[in-house]
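As a starting point, one isolated chain is supplied in structure tokens, in the form predicted alone.
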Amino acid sequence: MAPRKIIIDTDPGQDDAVAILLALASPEDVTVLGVTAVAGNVPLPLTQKNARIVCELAGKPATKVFAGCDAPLQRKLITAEHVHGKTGLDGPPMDDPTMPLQEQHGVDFIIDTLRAEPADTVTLCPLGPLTNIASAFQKAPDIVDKVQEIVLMGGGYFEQGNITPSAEFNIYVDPEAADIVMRCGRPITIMPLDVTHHALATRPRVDAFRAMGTRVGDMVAAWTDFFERFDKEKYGSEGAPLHDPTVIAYLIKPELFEGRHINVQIETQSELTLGATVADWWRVTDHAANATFMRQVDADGFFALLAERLARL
């Protein structure tokens, strides 16, 4: 089977960085057509810079990186430096990237790519707020039907929220964008907190990265050491959830995950539950299913895949 063509839409973030590394280490499974940065964990000037840093770390400086939207569709930007640090990739010092940022706007790249490629051959992989994807769909409605699938990290049902009691960060930052994407009518697979909170970077798993004896392994271990301090204190868990790499892992080994095809809607009005992913897990409504909402992951298999692929870089 030919590698799956993907566009990674991202706001790096240490866990975004690991997801990008996993994709770039897996050319037999995915072909990264480009990486589009969006404002989220940190502002856009940092997310586009961080995306290029990660591509260079992977030894893939020819990867095309684009800057997309610098603010949500209708709201002021909310960021997460309290988790990821002021750069978004806090931890070990990182050199500034030398590879260029593409001149084209990220939204236009998404549009042009989907128009140029055959229908049902490009998968969108959003790892942050959905602003770029929704903007592309609004600007060029003709591209929607050309999307093969959208596989995203965001939301939560049983775990509910991590930035508010009811909302996960990626969805909360731009709920209007998430609503547009959920209503697009294309196949959607969601990796919510319900999955990622079972994919914990425990000490033995982090040590396995460090034991690779490579710059990539050392960097992933150091990034994990940095951001897990927040989550371990918050959740009282033995390790931090490794959110975004689940998206790429699903494309490589979907058998690692279990979920249900159900209706998922986004709350955009309530001050109390803004950004909530209202997942009809128990199918108690007559709303048509629009997304595969994952709930379980084989965590050992997931980290084994990460270790095997990252060791290639």
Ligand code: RIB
Contents of the next structure:
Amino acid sequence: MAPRKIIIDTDPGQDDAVAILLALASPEDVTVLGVTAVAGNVPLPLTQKNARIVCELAGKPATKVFAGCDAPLQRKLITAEHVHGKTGLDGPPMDDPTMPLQEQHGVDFIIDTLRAEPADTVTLCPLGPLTNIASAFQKAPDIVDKVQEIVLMGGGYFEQGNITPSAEFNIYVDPEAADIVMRCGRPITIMPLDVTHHALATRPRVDAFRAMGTRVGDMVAAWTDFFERFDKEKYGSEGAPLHDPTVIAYLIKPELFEGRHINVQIETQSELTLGATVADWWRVTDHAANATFMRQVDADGFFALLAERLARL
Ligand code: RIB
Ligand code: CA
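Now that we've seen the form predicted alone, could you pull up the form predicted together with ligand RIB?
Expanding to the full complex; the earlier chain stays at the top.
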């Protein structure tokens, strides 16, 4: 089967970085048409810089990286330096990137690419707040029907929230954007905290990265060592939840995941539960199903795939 053409929309973030590395290490499965940075974990100047650092680390400096939106559609930007550090990629020392940032705005790249490529052949992979995706849909409604699938990391139902009691960070930062995406009518697959909190970079898994003896392995190990503090303190978990790489792993080995095709809506009105993903897991309403909401992951299989592919870089 031909590799899937994807656009990665991202706010690196250590876990975004691992997702980008996994994609660039898997040319037989995915063709990365471009990487569009969005403000999220850290402000846009840092996320676009970090995206280029990661592409260079992967040995793919020809990857097209674009800067997208620097703030949510309607709200003030909320960032997550408390999780990812001031640079967004805290952990190991890193050099500034030398590869160029593309001139074009990330939103215009998404629009032009979807207009240029045949319908149903481009998958959007948002790993951060959905501002770029929603902005592209608002600016060019004609592109929506051309999207093959949207595979995103965000939300939580049984796990509830990680930035508020009821909201996951990517959705909470721009709930209006998430609402636009959830209502777009195209196939959507969601990797929520219900899955990613079982994809934990435990000590043996981090040791396996370090044992690669490569710069990529060392960087991923250092990033997960840094990034795990927040979740260990908060959840007492065994390691950093590798949220974003689950999106790329799904494209490569969908059989690693299990979920349900259900109705998922976004809370945009209540201050108390703003950004909650209201997933009708038990199908208690007659609201039409609009997303495949994942709940199970074969964690050992996921980390085996990660180790195998990252060792290629
Ligand atoms: O809540 C986890 C998500 O928020 C991940 O995508 C992480 O990178 C941050 O963007
Ligand atoms: Ca992210």
